[in-house]
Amino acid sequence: MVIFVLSLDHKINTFLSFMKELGYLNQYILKYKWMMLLGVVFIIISNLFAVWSPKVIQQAFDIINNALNARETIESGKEVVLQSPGLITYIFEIFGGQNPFNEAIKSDDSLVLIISKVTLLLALTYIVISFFKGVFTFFTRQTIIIISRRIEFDLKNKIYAHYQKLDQNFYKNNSTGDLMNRISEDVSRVRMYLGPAIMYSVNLVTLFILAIGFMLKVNVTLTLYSLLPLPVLSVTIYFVSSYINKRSERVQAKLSDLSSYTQEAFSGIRVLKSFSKERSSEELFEIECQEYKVRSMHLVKVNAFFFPVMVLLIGLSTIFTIYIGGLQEIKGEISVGNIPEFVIYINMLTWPFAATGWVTSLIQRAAASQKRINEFLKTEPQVKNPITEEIEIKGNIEFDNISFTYENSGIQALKNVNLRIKAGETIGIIGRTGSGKSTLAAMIARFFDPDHGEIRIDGRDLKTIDLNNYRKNLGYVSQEDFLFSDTIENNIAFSKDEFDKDTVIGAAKIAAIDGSLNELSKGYKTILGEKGINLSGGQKQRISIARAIISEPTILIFDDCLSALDTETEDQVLVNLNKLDKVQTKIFISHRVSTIRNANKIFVIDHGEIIEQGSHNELLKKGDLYSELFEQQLIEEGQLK
């Protein structure tokens, strides 16, 4: 007994936990409350028609049974006046027709004619009832299911909009496959709760109340025996639901892993093929699928046991109905027609009760999915933008004792960095791989906030500047080129809502890519594959440069974006960039001296610290790291020759 109480307490706490997670959806239910209420009304009306259909069957059976008894009386030469069933009397009263049951029946032919008319009338009545039940069932689905689709639409948009607000740290700590799974699979599971789960739950409650009410009105004893297996069914659902929930969560977690692995494999297909690892990838995928299959089969086994047990218990209800109903009819407490009427009621309740387990599973899965969604929606970006004031950005940049450590790796990328960049200057930042160059660029773009120190733009703390307005004045070209699966023209003009072809061509010419694009069969209208897979590395870099400069930003950051270019093309791009508006602040980040040698000022960074600064000639005279890098590059160029 104590164990049962503890188990019950655990179940109640689990249920409350589910409802707490799903409580987030109440705002959407309230948004569509009138449509939801209308759907509930439609469910009630459709069930009202549904519970009347067994009454028609009952009347038909009773009429036939009375007719058989009347035939014996007629054969003995006596007249018979059949007792008119209540439903038939009601129908004739509505339509004002002559009730044939009020006439004395003298012959067998008259009896057959009357029974034929009445059964035809009952058949038509049954068809009409079924028709209206179907109509209101259709209206039900057109309200509640459509509401669930609309909420799915709203929820996906909210999740996607929230994803846009989150910073780089969030995306470093979460896999793309997992993020995709939450906005697709998890939202779909939530929709099943908002649509089918709510619809079938309301349907069960209303149908149960109406059907049981009709049954109790006929005979209480028969009703109790008919419903006897249902408490056992409820207890079965109670214990099995926890297993369904646990196994559903395990299936969902493995599905996220599978999605992440698949997405990564597709993104890295070039690497897989270049190392001839297709077979190994297939084997690993098969292992992941095998684990997913095992977990799914565990869930299927529970359901495979669950549903047959429910059908068995409903079958027992039918057996009890026929047996007890037969005894009741012999005693004269019910009519013959009440037995098939009860059988139909029991079978009518079969699917709602069978759906209880399915609905329970839907709710549990939805709660698990909504919990995962809530975790993301509650995630606050570390880089926040509380300011909406737009100001003019001139391009003065100051780093005041900036330090930064990556949260996920613990690597300190910048240590007490101090630098000053005047508006309109061309700046070069150089250093070995892993020295902190790209982190410094990310700081200027405010992809991260520093752990210590202050970044000032035009004398103002960067945290006090509207981030959206600031980034509109910023052109950033990452060393990791990313192009969208769209036309080249749209990729270049990505930052502009409206553009003309001449503007796109002008930006392409500055990036020295115009000639290469004109050689393509569709030119600027060429559709790119995923991440621009049908272009070379140098072409992608130059398209990225064109995309950055087309909006004429105040600050331009080129983060090692010329590494895939040959020396001649690099020089051409640099010459073109130097011809841009002199007001623009340009920051070139590279590990090659040739890229930054003509800058007004060069900062040399090593192990996260700026160790040298000055012009190209000044740094060469010092003979430190910059001079060493320059000599190494000369040696490499000499070896290439």
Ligand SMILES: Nc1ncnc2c1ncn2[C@@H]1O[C@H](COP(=O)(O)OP(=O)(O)OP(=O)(O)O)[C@@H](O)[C@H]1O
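Definition used throughout: the rigid core is the maximal C-alpha set that superposes within 1.5 Å between two forms. Just so it is clear, the structure is predicted and the values come from calculations on it, not from any experiment. Positions refer to the first chain, counted from 1. What changes on going to the form predicted in complex with the ligand:
- Once the rigid core is used as the reference frame, the Cα position of Tyr261 differs between these two forms by 2 Å or more.
- Core-superposed comparison between these two forms: the Cα of Arg149 travels less than 2 Å.
- Annotation: Cα of Gln290 displaced by at least 2 Å between these two forms, core superposition.
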Contents of the next structure:
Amino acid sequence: MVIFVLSLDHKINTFLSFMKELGYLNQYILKYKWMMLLGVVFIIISNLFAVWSPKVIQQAFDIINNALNARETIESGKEVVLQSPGLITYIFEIFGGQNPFNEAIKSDDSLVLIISKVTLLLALTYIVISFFKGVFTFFTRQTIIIISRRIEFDLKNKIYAHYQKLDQNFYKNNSTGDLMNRISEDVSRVRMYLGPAIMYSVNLVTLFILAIGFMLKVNVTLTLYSLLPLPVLSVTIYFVSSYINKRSERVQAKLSDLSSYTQEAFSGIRVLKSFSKERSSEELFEIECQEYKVRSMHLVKVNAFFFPVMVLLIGLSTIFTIYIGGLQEIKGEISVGNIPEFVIYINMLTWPFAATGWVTSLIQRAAASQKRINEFLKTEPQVKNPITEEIEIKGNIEFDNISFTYENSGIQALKNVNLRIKAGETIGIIGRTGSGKSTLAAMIARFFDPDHGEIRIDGRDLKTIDLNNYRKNLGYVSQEDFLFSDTIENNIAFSKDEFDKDTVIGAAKIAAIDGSLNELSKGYKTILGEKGINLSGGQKQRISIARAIISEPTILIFDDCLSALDTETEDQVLVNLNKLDKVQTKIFISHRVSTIRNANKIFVIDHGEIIEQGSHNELLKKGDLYSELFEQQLIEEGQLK
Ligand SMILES: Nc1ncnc2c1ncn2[C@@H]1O[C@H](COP(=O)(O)OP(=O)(O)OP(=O)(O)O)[C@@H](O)[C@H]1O
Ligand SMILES: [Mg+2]
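The form predicted on its own done, now the form predicted in complex with the ligand:
Now the full complex is given, and it begins with the chain already shown.
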């Protein structure tokens, strides 16, 4: 008993916490409140029609039964008035006609005629009732399911907009699969709560009240007996369906393992083949598949039980109703017609009752998903942008004692960095791999905020400048080139809402890629990536450059994006960049001295610290790391013996 109370208490608490999570959705339900209300009205109307149909069957049974009972009396020549069924009288009164039952029946002939006339009428009534029930069920779905789809749409957009607000830190800490799940899987589970779960719950309540009201009016004892098996049915289904859910979740989990495994194998197919690992990859796949099969088999077994058990329980409750009904009829407490009427009511109530188990698990899943969505929506971007203000960016950059540590690896990538870059300058940043060059570029682009110190743009704290406005003035080419699966033209003009072909070609010419693009059969219309062709590393880098310079930004940052070019092409790009009048500040990050030797000022970075700065010649004279790097490269290029 104590255990039962405790578990009940626990159940109530979890239910309350579910409702708290799902409470977030109330604002959306309120948004569509009138449509929702209309949906509920439609459910009530369709159920009103539904509960009348068993009545029609009862009438038909009773008419035939009464008529047959009266047959002997008629044969003996006496006049008989059949008991007039309520519904029929009602219908005839509405339409102002004569009720054929109120006519005296004299011969066997007219008895048959009347029975067939009346049963035909009842059959038509049944069809009309069913038709209207169907029409209102249609309207119900058209309102409630449509609301759930609209809310799904709103929610997806809200989540996507929130994704756009979050900074790189968030993306580093969450896997792509997780992010995708939140916007697809989680939202669709929430939709199942907003649509089917709400619809079936309202349906159950209204149908339950109406049908039981009708049943109680006929006979209280029979009602109680025939309802008895239903709670058993719904509890059984609850347990079976949660068991099925658990098993199917295990199947789903394995399926997603399987698909990530295959996806990785496909994208790494070159590496896989070059190490001739096809065989072991096949074996691993087979192991995963085997596990998937085993889990699926478990699910199939439970599923195979589910429907027979349900049908058995429904069958038992029908037999029970007929048996008790029969006894009641013999006692004369109900009519023969009441028995099929009750059987239909019970069948009518079975599905909504059975659905309570299903609906409960839908709500549980939706609450778990909504919890994840709520947590995510509460995540604040670390890089905040509180201001909207259009200001002109001139291109002066100052770093004042900047330090930055990556949260996830604990690596301090920048240590007390101080820099002064004036508008109009060309800057080179050089250093060994892992020295913090890309981190420095990320700081200028404000992908992260520094832990200590202040970055000033034109003398103003970068945190107080509207980020969107700032980034519009910034051209950043990252070290890892990423191009969209779209045409080359659209990739280059990515930052522009509208563009003409000449602008695209102009940008491509400056990036020294125009020539290679013209060689492609579809030229600028060539589709790249998964849906299209692959370009060489150097070509991709140059398209990324064209994309960054097309809008002539004030500040241009090249993060090692000339590395795949030969020195000749590199020089060409560097010379071409001088044609961009609007670009004020150019920052080149490189391993190679050749990229930056002509810069006005070069910063040498090592272990997150700026250890040298000056022009190429000044740094060479110093004879420290810079000249060391320079000499090493000359040796590599075979110019110094
Ligand atoms: N996202 C990250 N999370 C954790 N640590 C990082 C991250 N990015 C870089 N680091 C670490 O910070 C340090 C500086 O990295 P950074 O990418 O700035 O070097 P880099 O000078 O650009 O190197 P490379 O020349 O190879 O591009 C490295 O030790 C690196 O391991
Ligand atoms: Mg780098």
